[in-house]
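In structure tokens, the next block holds one chain alone, the form predicted alone.
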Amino acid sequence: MEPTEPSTPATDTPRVAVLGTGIMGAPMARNIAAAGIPVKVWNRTAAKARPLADHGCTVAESPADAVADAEVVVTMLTDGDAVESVMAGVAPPRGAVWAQTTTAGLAATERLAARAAKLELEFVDAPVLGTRAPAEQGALTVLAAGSERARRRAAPVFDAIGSRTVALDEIGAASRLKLVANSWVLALTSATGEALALAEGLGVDPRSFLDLVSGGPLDSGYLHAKADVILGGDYTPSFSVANAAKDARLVREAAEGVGLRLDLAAATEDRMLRAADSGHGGDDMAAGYYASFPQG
């Protein structure tokens, strides 16, 4: 891994297409447009894309329309299968950069890179670290793996959506690093939910647990952030239970592919699937908390 890349001054303003305008894609598109970069957006559910017209984006009727004259194509969709499905039916201009920001997993990233080569696109494996709030603030961390030329061409977009770009050369390296980071985030999320569920079951005030660890070596800002979601009961998603289950599966599959057994990832996948099955799939992933209770 190379050192963190400094922001690269934009020498020109690329035309950008953003495919996928959900929790992450919509604020990313807004921030790209706010940086003075022309943006076309598309989403399978058109109603999610239309409000972006008020923020300077052009709403396209189809993925093909969105990418027709794009110099940088950004994909931020549900998973690798969704990206493959959408990109199977489009042909951006030859030589365009494809910045693939969806957490797609290792096998899908290989297939998407092959698709990019077939289309004669410059592929950047570029998953992002962060959820709704940093996406809205333009403060994501972009993990960008690809050629230096492709990263440089995509730099105006990365600078608009993120506060930091971590540069890597080998396509797939960014996805591998993202899975390692996600394994930690998912473990913390499940541990927070289980600790608060145990407190409730034992009749312990969960705030007393949070006070007990506050400021010490067991403390974590993320613990307090997710505990506040659970205790406040506001599960507006920063990152959904369904997506957490998907990411836990990708982590588990990647580990199995290199002969490792990750019990926490497997348990988190199971917890998130149970929470989703009980109606919390669209809630913030802190709602994995409900998997601890018989009624879900």
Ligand SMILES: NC(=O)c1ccc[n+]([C@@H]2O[C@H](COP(=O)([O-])OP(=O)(O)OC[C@H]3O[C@@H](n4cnc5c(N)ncnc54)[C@H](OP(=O)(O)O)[C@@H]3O)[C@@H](O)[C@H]2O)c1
Second form
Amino acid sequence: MEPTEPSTPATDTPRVAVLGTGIMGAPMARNIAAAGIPVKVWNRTAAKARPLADHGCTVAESPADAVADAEVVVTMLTDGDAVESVMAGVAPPRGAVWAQTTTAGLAATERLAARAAKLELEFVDAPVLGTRAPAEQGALTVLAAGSERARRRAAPVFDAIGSRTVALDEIGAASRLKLVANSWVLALTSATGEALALAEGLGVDPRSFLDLVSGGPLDSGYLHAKADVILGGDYTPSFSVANAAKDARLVREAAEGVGLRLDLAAATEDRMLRAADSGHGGDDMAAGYYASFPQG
Ligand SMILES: NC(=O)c1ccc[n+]([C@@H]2O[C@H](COP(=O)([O-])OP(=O)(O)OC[C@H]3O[C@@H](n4cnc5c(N)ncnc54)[C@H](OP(=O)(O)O)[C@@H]3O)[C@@H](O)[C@H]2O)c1
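One more: the block was the form predicted alone; return the form predicted together with the ligand.
And the full complex, kicking off with our chain again.
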């Protein structure tokens, strides 16, 4: 891995298209516009894109319209299949950069890079670390793998959405690092849900558990963040249960692809799918907690 790239000054202001304005894509588009970069947005459910007009974005009627004159195309959709289906219907200008920020996993990233080559686009495998709040603050970490030239051309966009860009050369390297990071995030989320469920089942005050570990080697900021969601009962999603199930699957599949068995990823996938089945698919992934209870 190369060291963290210093914030590359924008020598140029590219015209940008953002496809997908969900939890992550909408604040990313807002921050790109706030940086003075012209940005067109498109979302399958148009109602989610329209409010971005009040934040300096141009709302496009179709993905083809959004990318028609783009120099940098950003995709931020649910998964690789969604990106493939949206990008199948568009033809950005030849030579444009495609910054693929969706967590798509390894196999889909390979297919998307091949699609980019066919369209004569410069592909950057660019998944992001961070959730709703860092996306809103323009403080994501962008893992950017691709040619130096493509990364440099996308740098004004990465600087607008993130506070740090980790540069990697080989397409796929960013998605691999992202899956490793997500295996950790998903394990922490499941461990938090199970500890709190056990506390409830055993009649232990969950706050006494949190106090017990606070400030010591067992502590984790993430434990408190997800415990606060569970104890506060506000499951407004930062990262949904459905997407957590998808990511656990991507982690498990990537591991299987190299002959590894990751029991925690498989268990998290199962827990998130059960939570989704009992109606929590759109809730924050902390709601994986409910998978511990017979009634879901
Ligand atoms: N939230 C996080 O904390 C976080 C952090 C890092 C990475 N990620 C990754 O970022 C990506 C987006 O996450 P998110 O949290 O923003 O999810 P989200 O709020 O569920 O947004 C998903 C977006 O994908 C669109 N979409 C889904 N299927 C589609 C299809 N078949 N065709 C066209 N559009 C489709 C949705 O359109 P509609 O509005 O029409 O449904 C929506 O714009 C995921 O890969 C996720 O794993 C998320």
